[in-house]
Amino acid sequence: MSKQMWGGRFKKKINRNFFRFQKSIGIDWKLAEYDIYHSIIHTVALQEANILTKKEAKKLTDGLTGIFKEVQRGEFKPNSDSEDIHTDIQNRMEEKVGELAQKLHTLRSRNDQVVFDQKWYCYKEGIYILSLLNVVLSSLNYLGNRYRDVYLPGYTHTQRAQIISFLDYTGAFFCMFERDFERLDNFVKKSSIYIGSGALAGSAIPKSAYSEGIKKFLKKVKPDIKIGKSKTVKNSLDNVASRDFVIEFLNILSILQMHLSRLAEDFILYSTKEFDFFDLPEEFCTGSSLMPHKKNPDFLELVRGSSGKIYGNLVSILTTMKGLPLTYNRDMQLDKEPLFSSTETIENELSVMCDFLKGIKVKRSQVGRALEDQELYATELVEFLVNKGVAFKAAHDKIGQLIRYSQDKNIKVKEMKNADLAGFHKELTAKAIKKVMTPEYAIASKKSLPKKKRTSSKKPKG
């Protein structure tokens, strides 16, 4: 067991099993960049405040840079048996600088540092998840440009419905990740750290101090990923007590997990037999131990899989906070181990996506005959009738009869006579069904729609 930052108040020593229960170390190590950042302002405040000296506060920040560019190289590892990450670097801190390290804490809380260094890390997180977002959606872009000639069937209630393109198909899941993106974003950009709450009350070092102490730490640590909006706590209660933020990410993250669910449950179902509409990249997807023949989705399987992961972890956040006193409590702790698990699934997902998209392939044939469906047609035929001036009501009775006709005498409507279609309709002929049942007449129909523009089908990078 390490040495832990508090105890003086008490006579006996913690129990050793209570300590294993309580410690975070093995989860929290991931915030230790942002925890250097934390103690580099303090330092510079607590000189600021004449506490430090300028001697020793170049010390001890040398000592801190010292540690950071372990972080930096991949090289820090915490030590098993510290508390968690702000004592580990505590700890560290002494065996670098000696009694000095002991200055280190003055007059701040565990409680400031820990919302610190989760804001930092959902803001960075947040940038990388919009830079894989980025290609994801370049992917989907280069997918459906490179089929954009191609129909398909679309379905209402899993039902054969209209002739949608495969453009329009692709952009439905563009748009739902564009919105993914934009909410990420927005949450990115409306960011802020604040520093100084102390325990829950605020801190005896003056307000300027803090100011001077960010702006010193952004101009000499340099981050890879800069703010930009450090500042003085606004209210130190709300500070350390609140986790808004951590839910507002990980409610971003599942309506993001739901439209990769959504992608991978379609994707699955048209790569069956049933549908055999796509071919899935075999890269992407496993064999049988028993069965020789199969090719299984399982990168899909376990997208659509990872989505009661997801919610959960934004649940059980909620859940925890929903009753809490203010203002800290210890149960707060229990935040990273969902928002660290939501973070790395997400950014596996689509780091895989990105390629996984490239190497779809639309089967055009078995599309094709799926296409030959009458009944994919029966609403322009609805809508014919309509433009030659016949009251929709009676134009969908007539549209219905004649396929209810056509599957009762097992005869196609394309291939029905003259006189057959007269009966249901005088508008109807064979010529008019000829030119009404395709699908670039059921496309071009549709007047609502913008017109599509051709962008570029090369594949992107990434």
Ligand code: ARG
Second form
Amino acid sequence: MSKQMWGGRFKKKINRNFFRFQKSIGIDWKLAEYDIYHSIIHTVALQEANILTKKEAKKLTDGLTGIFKEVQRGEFKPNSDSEDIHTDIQNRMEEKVGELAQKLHTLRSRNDQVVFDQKWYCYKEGIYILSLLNVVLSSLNYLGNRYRDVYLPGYTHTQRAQIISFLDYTGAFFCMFERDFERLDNFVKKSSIYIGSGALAGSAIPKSAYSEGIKKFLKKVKPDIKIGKSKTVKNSLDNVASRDFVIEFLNILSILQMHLSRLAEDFILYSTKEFDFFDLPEEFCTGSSLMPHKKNPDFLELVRGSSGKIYGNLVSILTTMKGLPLTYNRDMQLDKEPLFSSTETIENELSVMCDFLKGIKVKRSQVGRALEDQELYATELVEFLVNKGVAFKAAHDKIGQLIRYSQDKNIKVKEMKNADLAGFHKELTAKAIKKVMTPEYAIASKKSLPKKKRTSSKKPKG
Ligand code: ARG
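Next, give the form predicted together with ligand ARG, keeping in mind that what was shown is the form predicted alone.
Then the entire complex follows, led off by the chain already shown.
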């Protein structure tokens, strides 16, 4: 067990099993970078408040910058015996600058640090996820345009419904991910990172000192992200007590995950022998140790399956926060596992998805065979009659009867002679049927949709 940040009032040493149970270093070491940001701002604020001399502040800042560089180089190794990342960096500072490190934590609480660190984590990872989503959107655009001349059977209730264009099909997922992008973008843009809550009641360091700390920090350290909103705290109780930013972030990721799982399910279905519309890129599939013919869609299955974990993480943090008395409670330490788990899972899914989408091949001839299903054109036949002045209900009945007749007599509508058709409606001639029952006619007859712009079908990088 390494040195703790508390202990003066205790006579007994902490129980070893309890210590192991309560430490969080194995998880929260990922916040090291942001915890150092907090410490640098705090050091400058202490100097501004005349609690540290200029020389002392410099020594501390230099020490912190040294650890920061280790983190950046991926060389930072936390001591697994530290209680948490805040304690670990404090101990590292004692090794680096000696007794002076004891002044670093003056008028500060880990309650203020932990929320600062996590907000920064959400902000930074949010920006990264936005960049991944952007590539997924380009990949979908590429895929849609690559097969923009392809028509597909569209489904409702997983039953064949009407003809759709492939571009609209990929476009539907594009719209979903675009809304996910907007939700996340709004979250990132409105993030505010505060400092100066103390444990809960604020601190004796003046606001102006913190502001100066933030200003100098931004100038000196130049973090790789913008923090326009990092300011002194508005309400210290709310700041240390609230984790709705984590819940909101995981909520956005859960909706995104739901969309990913729907895309995964569609592509799994469409790549089965039963549908046989898509050929999945082999490099994202696996084989069977027993059945030599198998090409399994494991990537898509794992994406679909990750919903359990990602929804579970959201419910976990919602439940942890439910009914907690104000302000900070140790229960809140448990928010990090779900936060990191959902963030990393989504990042992994999106990184693979970008390339996966680019490798999808549409099986034109198999799709073409499915388009021969005459029932896909029944609605267009109704609309054709409506355009000839027949009431919709009557037209619906007539075409229903026509389809039924075709099934009973085992003769395709397209192959019926005028004599067969005459009993249904005089406008339903063999010539009219041939015109209407084509994918081109079905798509062209839809006037409510925007014209499709031709966008670049260049393969996106990334
Ligand atoms: N490790 C804690 C957390 O992640 C922060 C420490 C606050 N602990 C405390 N006793 N005030 O929530």
